[in-house]
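Next comes just one chain, in structure tokens: the form predicted alone.
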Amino acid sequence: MTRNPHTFIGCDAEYAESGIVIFGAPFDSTTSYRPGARFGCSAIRNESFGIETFSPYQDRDLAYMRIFDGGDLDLPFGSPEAALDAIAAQADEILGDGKIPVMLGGEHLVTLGAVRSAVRRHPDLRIVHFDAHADLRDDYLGVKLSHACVIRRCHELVGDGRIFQFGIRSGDGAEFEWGSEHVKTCRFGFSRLADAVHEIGDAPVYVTVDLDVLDPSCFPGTGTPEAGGVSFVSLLWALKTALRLNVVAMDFTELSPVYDASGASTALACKILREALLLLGGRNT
């Protein structure tokens, strides 16, 4: 791979020397409410130069980490399955080289492509899922490949008791009924996250962060905002807790910058990504 000339701030190492690899999945063809998440990954790169590489939360600096940014994939907007295949192929190359892929969405369906790759290499994979929405529908308007169904599709790959959801505050009754038997859901916040970390132990983990887990008062730039979300500080704490696990892959999805002309949502996404990269990179310095 060759390095993308326009990188997330501080992530300009060469591929061979990097333990973490960023790539973008600019896809939002199944968005059920307001489209625009396809612009999220490029917006994060563009706006990242408004923050520092140094984190006062961790006393670490991205400038001293080895992180490669390969840019965005070229994805076919008319075919979710073809887009998922391209995402899986990219993740598979990164995982095959012993590196941690960090994918920037894009809508939440893109997670399925990377999870398909991760579970092939790690059959005992667990998923830690931060989101406002359960995403457990079997189909949405008759379509099974939708951002409203992504965690249901992931469950078909990993099975019962291996998906841990946090921050969930939206879904239809059937989702919550089905989920009560098949996944472990903590509604509204992160109160049971420490217990989940203990239960997961050393198993390989995929962490997926739908940024609409944040309250729309601080993160309005998303396609399906839901009142009652968490704060930046709460999400940062949750990441510090979850990223102690054996994380083999990670993603951030559902930033739709067009719905926040102030740029505050994108700036928040940049800061959360910086903190997550530093937490992951602490093991790859």
Contents of the next structure:
Protein chains: 6
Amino acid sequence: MTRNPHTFIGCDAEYAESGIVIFGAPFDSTTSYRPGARFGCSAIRNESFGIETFSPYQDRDLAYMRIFDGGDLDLPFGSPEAALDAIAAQADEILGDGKIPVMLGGEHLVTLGAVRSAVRRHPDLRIVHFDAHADLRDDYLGVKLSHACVIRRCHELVGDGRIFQFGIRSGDGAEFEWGSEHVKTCRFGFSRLADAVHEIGDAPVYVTVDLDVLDPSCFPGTGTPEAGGVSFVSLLWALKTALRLNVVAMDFTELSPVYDASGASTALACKILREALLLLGGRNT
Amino acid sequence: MTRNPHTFIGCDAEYAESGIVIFGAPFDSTTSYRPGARFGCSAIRNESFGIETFSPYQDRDLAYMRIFDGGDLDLPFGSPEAALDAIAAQADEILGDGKIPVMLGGEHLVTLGAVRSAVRRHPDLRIVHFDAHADLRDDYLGVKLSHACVIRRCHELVGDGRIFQFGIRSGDGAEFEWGSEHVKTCRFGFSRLADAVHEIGDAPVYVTVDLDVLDPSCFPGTGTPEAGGVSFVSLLWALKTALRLNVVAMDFTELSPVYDASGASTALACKILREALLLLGGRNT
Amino acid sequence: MTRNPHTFIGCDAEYAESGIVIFGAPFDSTTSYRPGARFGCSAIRNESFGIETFSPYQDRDLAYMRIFDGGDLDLPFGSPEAALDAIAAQADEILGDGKIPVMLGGEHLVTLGAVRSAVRRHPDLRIVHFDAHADLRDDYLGVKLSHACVIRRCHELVGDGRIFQFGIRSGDGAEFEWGSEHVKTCRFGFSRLADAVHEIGDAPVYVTVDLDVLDPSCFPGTGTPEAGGVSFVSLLWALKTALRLNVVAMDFTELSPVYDASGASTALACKILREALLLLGGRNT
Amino acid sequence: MTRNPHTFIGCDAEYAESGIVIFGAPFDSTTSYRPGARFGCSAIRNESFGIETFSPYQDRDLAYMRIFDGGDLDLPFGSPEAALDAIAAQADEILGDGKIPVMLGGEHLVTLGAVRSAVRRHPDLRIVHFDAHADLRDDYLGVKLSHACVIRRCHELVGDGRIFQFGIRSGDGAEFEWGSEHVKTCRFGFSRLADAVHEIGDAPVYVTVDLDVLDPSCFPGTGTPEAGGVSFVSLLWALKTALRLNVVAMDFTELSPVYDASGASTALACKILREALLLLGGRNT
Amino acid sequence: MTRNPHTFIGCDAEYAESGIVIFGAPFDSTTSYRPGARFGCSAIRNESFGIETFSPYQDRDLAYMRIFDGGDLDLPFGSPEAALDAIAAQADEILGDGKIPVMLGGEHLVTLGAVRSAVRRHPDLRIVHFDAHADLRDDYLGVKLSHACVIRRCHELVGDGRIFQFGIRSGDGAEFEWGSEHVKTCRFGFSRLADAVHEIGDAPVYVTVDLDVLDPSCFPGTGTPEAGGVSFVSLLWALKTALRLNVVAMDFTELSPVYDASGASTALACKILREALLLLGGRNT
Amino acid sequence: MTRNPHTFIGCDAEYAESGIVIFGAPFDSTTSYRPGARFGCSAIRNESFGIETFSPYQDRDLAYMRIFDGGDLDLPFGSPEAALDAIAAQADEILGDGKIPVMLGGEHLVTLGAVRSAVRRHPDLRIVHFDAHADLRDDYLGVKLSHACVIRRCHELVGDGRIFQFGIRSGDGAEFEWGSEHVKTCRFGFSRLADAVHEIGDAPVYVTVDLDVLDPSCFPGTGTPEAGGVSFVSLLWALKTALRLNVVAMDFTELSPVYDASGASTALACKILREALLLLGGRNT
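Could you output the structure for the form predicted in complex with another copy of the chain, given that the previous block was the form predicted alone?
Every chain and every other molecule in the complex is listed next, the one we just looked at coming first.
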């Protein structure tokens, strides 16, 4: 009798043979409003058996791809710096082995750990950022390592003009003002995504998807639901566009399953992850 | 003092004078993911007093129609064949009396019982199928009578080219492949519905509505919510189109009220049922 | 050490210096289906700290406006007449001081209290009414003061042709028939709003927003969710249009937070209120 | 095909042959804290099929008794006086036919309607009152007809020394002071119940059970849960004791099913009702 | 990078070195009231990381024991006979290897599969049965393989006088009558458990724990909550007594986590399982 | 028009005249299992209007006491050290003014901030600790400032033999071993509380109540529910005993209202706080 596997559906390849590696970063200590994103990554894994491996959107099947699911990291709650170190170490290993890390949050701060790793390997990194929130604060109640500051911290690593934001519909006035000089922000939707893809060209790209970019009607399971977001179909289209880029790492954050007892938010996250994995993995075929 | 009535709102006519007969099929034993559809039919009846009998979409009123609500069948959980027999017997009685049965599920497998009855009386039966899932598996873990196989079983009764699917956005690769040869599948929406209506012409039709064809944003109360579905208004339009056909029987399945504590899913199901009854009943007026 | 303030976010000005005054009317005794709207006003206040004071839709910030939040009235449940008296007295004081009252319900009946006050001061008052329900019944089970009759009661105060309804998609046949002669009803959406704004011109206007005008997909947190409603973006656009009128008082009713455990409905209500306050307050700037 | 019955489990006798008559009073307009008791009576009826008709506590079976379930009254929300009139009329009819009314609330105010009827027929009526709350206020925010005043209103009908309260653990200081002179209050439990039974002797008795007398651990489904209550077994024992009296009418109030998603509160209410019916009906056997 | 383990806390030994083997039987197709027990076994595994491996009740630690967790079986919903075959096959393998199977349900019917296996190996098997329900029906709506009949089916395998029931407080009259001649039933609690242990002596024993034997106050997360049950501490004491017997197999069934959103029921199940494993594993030390 | 107060019920005295000062510490960043305790303090304040100011247990009334409620601190999530500094500063101010701080958590780590302040002023401080968990870990995943380590950190401040634990029923083996040498632990209940009170005598005491000491049956609203806890009545008795000591500061932590949708946990916390305030304030009367 052998131990039962416990992976995202269809992602049961061995590490050595896989070009894509999933791992979870169950951390939400800096969430300022409603916590719970720590349960996002395990919920996605647990509920993925409710969807199919085949995508009728792409006519491709996860069952025929080679993806490894490394499970969740053990992260110390209450210690953001230690958590980011552990995340960066995991990303370092995966990137060092020539594979693409796909991280599942957790809150959005976890992105900083993976970006630190990616920028060490790719100094000319671009960041494509889907989110309801600008996340450009310099600090939050005096704290620099907060989910509300994560893209500001990323900017310190990649510099002006290399971060492209989409779907943004919340932030304080100072964030939007600062952002207008240092990052490229597309409010409310994806209208300027094709331009950004053209501008980025062949440069290495980190794609970070804060799932609260989605409208709360289809994705209420998040800590800070913001009305006026994008639909599932729009996000799917945006991923089809963005994942044609030279993506070196990716993440999905801010699913907080406890806030959606229907399970529809988790199910949507599973489908978006399936589609993204199929897009990432199918680029060479 | 007389016993209190307990029917869907406005459906308190006597059986003999009614052209349409509602009954419930509270069964969900083969549901593979999240059960609860057994409570769909009673929830629709209980919550229907929260809506009006008048439709502002059609300017018609259920209060002026003659519809009988026969309550729910007593179905043995764990014994699909016995449940299907009981459903077919109920449909036989209604069809035999020259009335239109409108069955409320329950899981989608219950459709097979009513289709068996309808096809005995109408050997040239066509099936119009609204659903998120193809339901075309030959078996599910070795079991032939499963909600995931129900349309495949129906196909064995009606044959090639007589099943028209709409809204499909989930299934395994084999289902879509098999389906491309034996049924007519319209993915994601209703774009080919008008064509189907034209093709069907005057033939007798069974309309089966798996309510998870709706997007989980407006209908999270179902066992397997699939993002990317149709809106309430789209489904209403599709019913207006399909119910001009020679409909001999109809069903609505897969409302699982426990997954939507807001009650919005049940309320939507009540409204869709009201509109469908008004459309069915108003055809001769 | 001073006592902590408890106001809607950014609305901590002194009464004397404020042109807009918020107050809550936590009453839902006449709700016929599912109660809970009594908790709407306090939920909006409590959860408002989850949104920003800055609006990316208007590039304006509540932090730079002068708005007073007077908290919630103490209303006697089970005694609608006494509750309406208390509401009218509060509105009288605010209107008498030359300020705009913005009332947060509570069920929709509370509107009658504020309209009674507004019409005393502005006999030529018009009412712009956003709602899923016509609310034009003459009585409900013999009761005249019911949420289902509130606009009929308002009509008795302002007369024919002065009430403009939008988004209506539920009512009994008699309501729609009566309404066609006495009020101007736009079903399902806002298609005739621009015409109404033009017709109203400079007349004083009371704007009443029953939040169930929104589709339950984005606003399930209400007692009687009605499928087929408007989106957040549509409502926002409609408010931008309507609040250019000479608005003398306003209300938002029928948030019932207990029916949406995700909090998305309350969050949406907070944003709509923020946008409306910015629109109201920004008219002279 | 005949219409389906919809009664409390096992209570499907004809009215004429029944000695006990159940009816529901779905009213909660005066609830001052959290409404929802209006759904108590229908929840008990709907969920009763989850329990058995046989009682292992009494070795008796409801299936062998003759009880009529008359369904729920249509009560006008927002108009307590009209609601109480309708309740009293229903109780008058049942008492006039020589039967015992068993009313299911609804909030506790509904008791006043039935007590008005009972005291007309039995001027020497005693009231046995199980509750967490004293309900002895003279008014609540100026309103006399409030659930918080119901026993005070009953006292006006039956006079000093004829009301016996048990389980009381909440009230304001004035209530306890007034109560000490006019009613007999046993705090926290049933320690003086046997004495009261002895004192009452053969006098006609109205038994009113506010189910929040139970501890919230076993009965969280109520508007105002009060820690420190009695257990199911204690309440069962107390009913065994009290129902040996000459009970002429009875009620169970304040189940608010929405506050207990587990259904355990409703299931407990069903069992307590079954036990009470068996005790009432078995007195002559 | 190796695949992450996914076992009950502390149960990560290899199969070969383990004396106890856990496996899950996620099946609930015959549940007649509220389904959901299929999610019990995975919930116990997922949530077990919220408890400690050390027991302050026994001063023992799971971390020092050798237990294998084999994960959940893939069982076909809707086909009870096939599910029971799969369960029996799993139990056969474990018993054949000289180990003790500890099965996690699922509904109570799954017990029959494991008992079939145990009785083949131990023809003189006794069954110790903790439950709220007698489960002694001969059939349920004509179906023999139902959770409501499971102990009756077991009786057909082990014969008269070999089944000892405790905590029983629900059943129909016929069950209690039949039971009085064929099994030994202790109603409501464990008062006769010590006698039973003495009577059983050294015979091989199957212990089946339907967790709804617990009071719904501490265990609301089950399909059919029955008031008047035992406390956690009582059940723990009963297990300490019963597990001194020659236990050859054991199960825990009927946790239905969806009905207890607080998670307390699942957490309790985790602790009871920990204590049982420590008791089973510590017998030789 | 004046700004509305927002305090715990009956606690609206001015700061200067008050001997007891309530404040909230909404922090839960180090919670390792299920977060949400940050909402405990505001839930207690918001829901307190559902209880009375009068206690039938003590025949005293909060309305006649002088208590100030200072609202909640603004604490930076993700930065435990900064949060503890802010808490200690608040406690310093209150203790410096000769008043008793009563802090509402938040997770249990917040206790450390207030204990740091208390021990500066009272170097011979004793700690009376009610909890399900020992909280004696030296670190948790390498982090020293964690809720799982809070009493270990307190021990570093007060030394051996000065911490008295009650109700403890969870911890790892090392915690219990270490605890047996350095603190006085009473497992499961309060059996040794009277002894501890006698031993402590007149020394200054900090009383910390982790509300998960209560059984999850009456208090499911907490992050880590542990079966086998104490009842409300037991805790009330224990407080009556402990609050006769020379209490200089007190706290209540770990209410996580989101996990108990019934509101019973929050209501219980409100009552326990009322009783504690009456006991603290009534010591001199």
